[in-house]
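Just one chain follows, in the form predicted alone, and it is written as structure tokens.
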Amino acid sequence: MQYVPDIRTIRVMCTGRIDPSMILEAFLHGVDGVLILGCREGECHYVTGNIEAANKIDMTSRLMKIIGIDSDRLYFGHLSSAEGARFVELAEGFTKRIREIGPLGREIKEDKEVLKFRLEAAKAAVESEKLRWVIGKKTEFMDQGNKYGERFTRHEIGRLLDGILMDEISVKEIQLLLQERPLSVRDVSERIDLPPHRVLRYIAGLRRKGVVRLEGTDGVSPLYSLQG
């Protein structure tokens, strides 16, 4: 069986165990594209494991498209371990795929600090209990609904999952700024393109739960930075 050589090839035993904190890793390592095959939907031997990687999967493209990285870098597809030939039309397809995207960051303007920096609070947000618990009962809350019985449609979880996750981002962003040194709500909008009301409303909520304190101020402006 050949194939392309620009993949390499790392086997798991079950896509259900790939973390979506593994994919951006991969990306902040400079992969230019990550393609993740498994077994087809009925044919899990841990039965719901493929099922659960799509949705980590899904919520990591989400993610992507948040952050400003073309989705089309990520791929999950589903093939049996006889279907060598499939194997190796899918990864040369989704090779190509790749060489007309480019190289990683290529859809971003700003220079390599800034992706490795969206990247690196992605990261921080799919490592967060809330995402981690959200993506967990994506499948029941559609199959068997919340706890009083109320079911969602794909659609109205997707806009659910795209609003916890740019909330996450923002949120790991602006810790990620406040662990180098201490700023003010406007310095932090300024950093991030966010509104200053948004970003006062994030330092409001870390600063209850206890992780940003107020550290002094500059003139008026309030001084905010990671609680040590």
Given for the second form:
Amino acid sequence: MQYVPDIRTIRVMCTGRIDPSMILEAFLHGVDGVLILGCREGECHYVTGNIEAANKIDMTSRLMKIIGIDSDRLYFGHLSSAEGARFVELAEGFTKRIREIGPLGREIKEDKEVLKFRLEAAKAAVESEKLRWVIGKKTEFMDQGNKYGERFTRHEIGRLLDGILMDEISVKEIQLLLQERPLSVRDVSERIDLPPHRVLRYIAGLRRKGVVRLEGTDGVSPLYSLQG
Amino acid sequence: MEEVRIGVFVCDCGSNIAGFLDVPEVVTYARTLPNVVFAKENLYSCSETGITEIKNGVKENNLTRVVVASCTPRTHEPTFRSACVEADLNPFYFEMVNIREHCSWVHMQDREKATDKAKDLVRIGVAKAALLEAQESIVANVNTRVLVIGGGVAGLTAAVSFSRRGFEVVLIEKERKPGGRLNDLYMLYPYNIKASDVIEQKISDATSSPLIEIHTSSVIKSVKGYVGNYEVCVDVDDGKSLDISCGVIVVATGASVLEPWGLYNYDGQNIITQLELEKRLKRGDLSVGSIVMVQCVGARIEKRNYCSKICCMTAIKNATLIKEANSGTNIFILYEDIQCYGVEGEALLRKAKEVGVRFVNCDTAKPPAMGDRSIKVYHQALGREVELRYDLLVLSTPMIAREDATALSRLLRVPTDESGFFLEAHVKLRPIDFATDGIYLCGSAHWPADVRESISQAMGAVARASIHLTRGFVEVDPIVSTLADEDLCVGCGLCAALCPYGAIEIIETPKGKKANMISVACKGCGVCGSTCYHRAIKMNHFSNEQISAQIAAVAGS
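Having seen the form predicted alone, the form predicted together with the partner chain:
Let's see the whole complex now, leading with the same chain.
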């Protein structure tokens, strides 16, 4: 039983331990792919750990798509500890796919700094309260329904999640930009390629939360900066 | 802050590692890593010499952390942790790097790349080692009362064994009377002991023991708690519910027997199962001229791909008994493979042949076909189809997992396998334990087992469980979640909602609602830690900082 020597391992007690921010952290460090291996579905050694992991990994991979990174760079494989042959198959298959995609960042037109910026925003996004709740409640919403007894299909929850991810990543990107220096809505809009009206909406939201304040004006444009 | 002084020991594992990668190069590389003050090659790190080298290495170099790069932690992590303890180091100041299963064994064709990988893996291990923290094991008292679920031969044996050790037992049986499958059986192989004798003895031992409380027609409703302190709610006989506090739980719920409706024109009259044959033999109302038995009916097929293991011996035993009682009866056993392991099993097979039971080896590609009161089968030795007439067709069907096993497995939070049988913690290392501490498994609930095996397993489960009971306390691996920063916790309860072990509760404190970790119930999966958005939770031994350091080390920084 032999496989490609390209994989480096980090041991966790359960895939449930894996925080989505760890995955993005790995990409920030320049790894080309993250392969997560856990128990087979329904056979989790920790009962539901791999289900929670699957929810988190699915969210991360949606986020990767949004920021333009090939989501094949993240793969969640299932096997039991007795399935050496399957491990080899997964390791080989994943490595082959990563070799096809090439080094991290090849899929985006912009430079390395943009990649880093987006990954940092994504990392901040997955740490947000709202996403943690949506992901934490995902299984319950799909199996038992929410407070009002409404059950979500995989498709519905995916659509909901994509909307929230889009909002969260935009908000985090805006925060990261404002961290550097005060900017106008137009500046932000150009930097992150988002229509001005949406940027304004997010900034208004951030102002309401007291995260962003009005710093001054540049001609007729208001400038915003992060609150202390 | 204390100085971190890491020692790295790289194991040759004879030629298992050293034969496929450059160990001296890995050692030299390890010396260049941050915080590493000592690195050494061991011929076998796990041998007495290796352990001594580790202990001396710690003492002579004032090491505060130990990294061993060798094999899988599944085999020797405890060994090396003990070595640390003997060298006056906290066992959790040890980090294991697997350069055998993860490296030398799987990259035998490329020495250079294997060496590179081993160096990287050591670097990742060292990165974590630098941040390791001492952990103290968690201790909780053990309630010495026992709950046994299932009143068949396994459950009764377990109950009686516990009582003989002086422990109180509550035995829960679903049916109206205890005894289980043995109530239906005739004789038990290999020595033709009456099943009723065995089970009546067990029942009388159990009912006469003042320490055993038996509840029949009872079903488990809920299970809470953890090793040493389980709280189980049972629906008992008279519609009432009973709360049982116990320290350990033994699962001995047995299995069902497949009723092969739709196969071989099964009708329960002239075409019956081996179990129904046993019942008839027990009643003594069997007088037929010719019997054909078919093995592996509904077993070893795609849907049920396992061998039920006990049916061959059952068929051989029943055929021999019938033949011995009436040598005029014609008996054929149609089989694909015969499973009669053990000295007695082999002897019984020979005896069956001696008394005139005829065995016909079938070809899986040409399965038997049903005729009118006859069965047509391709006889491999004769090379042609033969037609066997029968008065009674006996189908050997496999034991299958009980339908209610899934529900029980959910209540106990223990796994079942793909066939629905309960799944042990480890096939070889922990064959009668569940992964969840304090819950044990015996008899056919685990896998088709004969009576001898069920009894051995029951006694084994009692022996295993008694470790906790006689000790009186449990020590839990301190790899658990902790509320590291109470001020950060807002008591939102998301962690508690997602904990698969019910090990987190939200409590009122002077500072408001906060999460409270029940460490002894925590298994350390880390779901809570990877969920908390306030980063108030810390996973011992797998902290965010430690994992982040490893991630950075993967990239080489």
